[in-house]
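One chain follows as structure tokens, the form predicted on its own.
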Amino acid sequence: MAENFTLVEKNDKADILIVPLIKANDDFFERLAKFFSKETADRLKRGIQNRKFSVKPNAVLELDDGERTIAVVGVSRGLSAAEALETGAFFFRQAKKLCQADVFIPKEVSSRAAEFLLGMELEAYSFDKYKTKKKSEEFSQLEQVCFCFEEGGFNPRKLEEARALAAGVRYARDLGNEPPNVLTPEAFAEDVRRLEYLGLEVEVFEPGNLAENGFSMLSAVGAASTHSPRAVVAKWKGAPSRKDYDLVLVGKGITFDAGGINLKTAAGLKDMKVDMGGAAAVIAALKVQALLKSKLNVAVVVGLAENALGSQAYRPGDILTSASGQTVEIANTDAEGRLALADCLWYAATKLKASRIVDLATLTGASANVFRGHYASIFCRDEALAEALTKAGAVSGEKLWPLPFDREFDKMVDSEIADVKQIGQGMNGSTLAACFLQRFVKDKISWAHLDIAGCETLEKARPAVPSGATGFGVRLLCEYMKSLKPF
């Protein structure tokens, strides 16, 4: 779990003063003195002069007189949201071994205070619930952070949004980091059900009623596991007087993917507990909407299953009948995610009558191999939706790259003995997966498919993103939903 620290609005003399600095001029030092003291401002000014500190982006100066540390970090006037988040992560690393921290927010960067806070919150994250011998010095000591704003700079709503977003990302990371013997499909579904305390409506479909409610292919994917599959539909109705949904999110939730009869190699099994990264992201994004009491109506549909090997496993050569009535020829049981997603997309389109759908899935190795976690692939037949999502990705730092899946590629997933083949031939696997999914989404629906394979986990930590599950997609989706106008 992440460390918890309190954000207060007053100025306390803390163990460390953190100062993002654009320009070290007399005006700045006079303003700094108003919040702390002339002594503090003079000390900082002398330190900058004596050390010949050049104020450049990411340049760092630390002054320590044994009583109070001052840490200065250079920032640019045009600081982007993603850069500010990384700067906030640096703030936390400077302060984590101390108890209290003051962060001075000059008026020049007050518009980025929320990203500073988000960066601190996310850098504080750790998943150590299963460590029984963690040393005390490994824990953060930080208990209180005081953001000190110049007059007019404090925006409580922005900071509230940052705290809610941090809670959502941490939730997605916690889900992704849980071992697969703990986070089974049943356990995942019950975890979502617990979010009802926030005002969400949650419905769970169990094995006895999966197929009759349109989740027959999901049921086939999970048939070989002792942990039976589930489908979960969760709803946030910020405008209960309206029946329609402004957005429906769909997520792939394979809690462990062994590959089924097409068994994965040992190397391929390494990160398969995070094959539910799409489901974690969309559920966490919905949690953020509830925490903020958003005025949008948003629903989430996730298919949860464990793709295992056993006597009940579905096979290459099988033909499954989807809820849409289309028959599907199975070519490879390790391409199970698109089957689960197809059921969820059909449910979103027909049962929830969605007019706008975005799905997230750790779907193909092709996307992971091309982008190496730096981008997720986006397939979208609605130009405006594609542009809005790509912009949200750029702002949030969770970037998207568009790939084609034009109609001429569609024939590549035709089957000679069924309506559609699970895996096509002759094209990038990510494109063919999108072509397959498109068969289950009506043309009139505005729909985007995000293949986040490779983005859901990291081996080596980077600022504000730990090793292990990253929670990729939560910030992107929440940034996108900020731009939505209710239908």
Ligand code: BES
Contents of the next structure:
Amino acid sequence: MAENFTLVEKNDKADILIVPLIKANDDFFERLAKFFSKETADRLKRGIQNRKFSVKPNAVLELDDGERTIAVVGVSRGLSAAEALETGAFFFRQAKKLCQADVFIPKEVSSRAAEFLLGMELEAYSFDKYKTKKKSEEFSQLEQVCFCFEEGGFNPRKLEEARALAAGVRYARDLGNEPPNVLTPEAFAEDVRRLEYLGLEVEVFEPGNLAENGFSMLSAVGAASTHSPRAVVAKWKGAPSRKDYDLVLVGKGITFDAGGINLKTAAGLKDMKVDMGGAAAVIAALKVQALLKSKLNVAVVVGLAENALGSQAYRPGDILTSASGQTVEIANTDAEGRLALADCLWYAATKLKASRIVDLATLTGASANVFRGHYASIFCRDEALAEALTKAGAVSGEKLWPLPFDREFDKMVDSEIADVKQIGQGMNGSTLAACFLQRFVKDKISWAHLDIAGCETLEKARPAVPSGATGFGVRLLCEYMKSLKPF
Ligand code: BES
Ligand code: MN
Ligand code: ZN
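Having looked at the form predicted on its own, could you now put up the form predicted in complex with this ligand?
What follows is the whole complex; the chain from before opens it.
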């Protein structure tokens, strides 16, 4: 996937100069004159005065009275990472019609340069490969961007991190936006295999060896589709001398969720191609670790299947035997995600000997309805893990909200004729799904389940997040992994 634009060290006479402005005072104009030219500083000063521009966050003033366009964008001192991301999106909107842009980075906000860059990159994203007649003016023209740091502000590693993160989010969005007739479980698995060029180890299980490796419930979920299921295990070993994993990520990868025999309604089918958003996020987060040559050992397990209907479909009433030995009474074939995830969690725990697991899944309509895409729910009994993830959520703007799943709820997934019931009775569907998963994760494992339903797509674009697949979770996970100390 090509980059949106190249970051260069110097743009000779870029078409546009973007100036984040905190306060229009003499000190600022002097610094600008010193860095660029007196003419530039004077134009800016005049423009601000003539147009009575008042500096408010993301307010824009465009000046076209000279050799090149100058765009002033208001920023507040001490802006948060999430605010800086939005501001970066505004920078991109100003620059997209031109080829080359200079972005002045005043020393007061140089610590946010990486978020500015990330915001520009994420705003530049569009999924247009299936548009054969798109008008050329709809495409971004921006080819080169130069960040012009005042002395001491330049931190190349942080910019490199932002670029890798942007590539990861783009990748997750592309996977989410691909139509379900193209991104089948097989195609998804092949796409992950392509990441081997970055040094990832990738193993794919397919119908011939899926069930015998513990993915029997995933096999049942995918049985009715002509696009057969896959499980993918991908590993980044940043510390090859150690055998253990610092983190194992698990993702739900339903490439289309029709509901199965418990067929969804027409409204319910909307966006169900993005029911693999959890898998996309964890794979993309792993790609970012590889791009940055992280020192962590991280593995990913994703269960890929299409939940279709047909004579081969699993049914409500079926009893499945999971690799853990527990039998599972099926009550509703539309609760397929937890089955796929349970197999992946079991694999992570037993085959990869994970001691820390985070799973991401578009698991329940209940979570989508409560949080409306503004939060994902987090289920986690390990306080330290919950705190670290919640903090990463706040910093990245991909926010988490805790829901309970104590022992009182757990008995609600007991079955009368098997060991576990796939869905419990009650309106608290997200909690019951978490209780089900918990039956497949041993107590000693530090584990968090993130129900990202509703966060994986967006109807109306907002700064740095387009409509369609959002790539939710990639930034959250990468922020969390930055805080992770290797075992
Ligand atoms: N993929 C859906 C959950 C979902 C709904 C994600 C809306 C994103 C937006 C999941 O597989 C599902 O169908 N869940 C059912 C479970 C129910 C049948 C117990 C639900 O939550 O309604
Ligand atoms: Mn479903
Ligand atoms: Zn689903």
